[in-house]
Amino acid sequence: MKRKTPQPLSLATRAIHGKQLFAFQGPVAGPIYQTSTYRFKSSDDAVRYANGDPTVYVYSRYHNPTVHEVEEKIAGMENGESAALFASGMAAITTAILAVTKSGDNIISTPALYGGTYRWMRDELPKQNIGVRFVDPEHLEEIVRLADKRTTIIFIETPTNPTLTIVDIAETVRQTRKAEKKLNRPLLTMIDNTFATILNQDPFKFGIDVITESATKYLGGHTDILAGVVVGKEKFVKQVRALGKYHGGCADPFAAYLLGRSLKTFELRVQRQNENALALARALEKNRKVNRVIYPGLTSHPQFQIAKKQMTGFGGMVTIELTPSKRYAPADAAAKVCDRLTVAVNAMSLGGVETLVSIPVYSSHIFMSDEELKRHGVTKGMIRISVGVEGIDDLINDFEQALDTI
């Protein structure tokens, strides 16, 4: 009897089973095929291979069956046609961009990015005689004029790492439209989704064509892991799969195991990760050592209708700067407070199961000017919560008896 598939698949249903739907006989969980490389069963194999038969497995840095499983399924809960996992964030993002980017090209971004994006920007895309076109997000309108015959790329980050600022993605994807009128010819919107997640926001739906993702995080969840992703339509991400190769970034299978491993509860975490952040921004504007909550869900904060308009949830990222102290300088405050903190984690990284605090002049915006910081919106009183999974009354009582100590 033939079987109907139900539609529409919800997210969580997606994330634990992508295609794998209707009995047959196998593993419940997919294989690791730890494997540099592949027997053929007659050299017929390397021919069809050499035609260009995507189905021959050949050698891991090309393709590997456990690192293909888990790329249709981020796919799959992305609504992309296909997706390309690499060994880092880093490595899909660079990946990307050098994909359809040469010499003598520019790119046009917002300017508050992940401290590493922005740096490599900053620092090696000029090396390799590519512009970047720093666009104000409250000036979105800038793009049209910012956008020449050379521009491939309109890059941005929401929510931004780490002050949370929104962008508006529609208003993005506009004015991008309409710099390609100006144009006459198409230009590439492309987003790291990180902060929000596909739970959380959806860029193909406001007309995104790329998202990256560093899977390190919220995908992967359990701070045991490296990897990124690119998912969009299936020509770019060929071309982004082909340059992969050839620059090696190509993701461990066992990390692709791993990450396989962890969509199953992604829904369950990052919705328990939204409801904690919530509350723990909520409760840390009450306390009198904090200056400022920087929360996409609280009415305070200033793009807060934006994030209503194109967020579903608010994501696990809370940034909180300290109230000035006559006692510590901002970035010493920061340090006393995270080093008193007993259930929270003083750790650079985020999305995991366990809150984790870092100090961004000091991890993820080191190696920046004064100026640079400012233009981030970033401070040296700053603190970046990623929040976890633990109980919120002891991540509160935590924070709060951390905070009594500057």
Ligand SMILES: Cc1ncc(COP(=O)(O)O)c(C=O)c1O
Second form
Amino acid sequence: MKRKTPQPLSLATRAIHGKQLFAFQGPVAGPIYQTSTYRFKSSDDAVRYANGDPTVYVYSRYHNPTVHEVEEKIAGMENGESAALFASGMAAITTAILAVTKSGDNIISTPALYGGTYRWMRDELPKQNIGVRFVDPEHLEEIVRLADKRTTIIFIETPTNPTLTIVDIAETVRQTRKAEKKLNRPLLTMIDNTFATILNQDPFKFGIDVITESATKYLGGHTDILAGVVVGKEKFVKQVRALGKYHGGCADPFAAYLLGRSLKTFELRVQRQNENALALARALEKNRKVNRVIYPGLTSHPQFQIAKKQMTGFGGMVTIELTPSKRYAPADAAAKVCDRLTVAVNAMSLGGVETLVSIPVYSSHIFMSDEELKRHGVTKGMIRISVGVEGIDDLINDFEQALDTI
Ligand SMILES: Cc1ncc(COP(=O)(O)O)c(C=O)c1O
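Can you return the structure of this protein in the form predicted together with this ligand rather than the form predicted alone?
Full assembly next; the chain just shown is listed first.
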């Protein structure tokens, strides 16, 4: 029977069906190819592989059908030509950057990044003779001055972890175009879209070239896998895959299966997280034990206007800074609140269905000097909240009783 698929398909539909709409008569839930290698029908397959035929499966560090299905689904969701899945967000980010950056080159980045990415840029890239030039997100015009003939990538993260600073994506791209004019050659713009996700922010719409994302977080959504993804033009993703084969940070088939399963409820989960986060942020704004609530969806957020311009939802992350107390040092007060929560879980990571809290100076922002913390806007009395999908009244009550103890 001939069927016509209505176009364009919504994000929710693409997240459930991937590219499999009426494509084959197999199982509704894709199988897990839990295998390291593949049986050749005959050595002709090996010859075809050796001659560069990409459709021959040979070894799971190179490719795996379960991983491939999820890559296709994510590429479809994010409107990218191609996607490569990795073992973690860090594997995705580092492989994507190193795929096009060699000794003597440099990259330009905003400094307010997930701590792991920042420390890798600060400590590891210089060992490979790769320079990192940090640009203040309030002065993106600096990109034009900083870019030189060895610059490869302009990297941003927005909203940032954990201060939820908003970097103007369109302005980043505009300044990069100016720098390209100056250099008379193209530069690659790359964004870590982990906090926003494609539901709340579509970087390709603003002209960004590459999206990286820790799929451990909202895409996975259930706090049970590690994964990362790079989405972009086919030619670039091919380069990333080629390096990924050597570095070996390939996605595990079982993790890929769980990720594919989780994507089916991606929109439902993240929509609820958006709603819960806004409601919790508004409630915490009224609590006198809280000095500052940082949430891009609040009009009090310093970059609310930029957030409104580039985000269609404001995400599930809320950061609070406690009111200074006479009884406790800021980090002790933060620890006490985290210890008293009963619904929210005191654990690192984010993006899952359960609400998690963490103290940035003890988690994402360890091994940083006071000067660096200041530059990143991280203070000792901060608590980062990854809002889950629980009943909102339960969450508000839980935070209020925990804050009452300090
Ligand atoms: C914004 C952001 N990017 C990247 C990463 C790294 O992801 P992974 O832990 O999956 O390697 C994290 C982890 O917390 C993150 O928050």
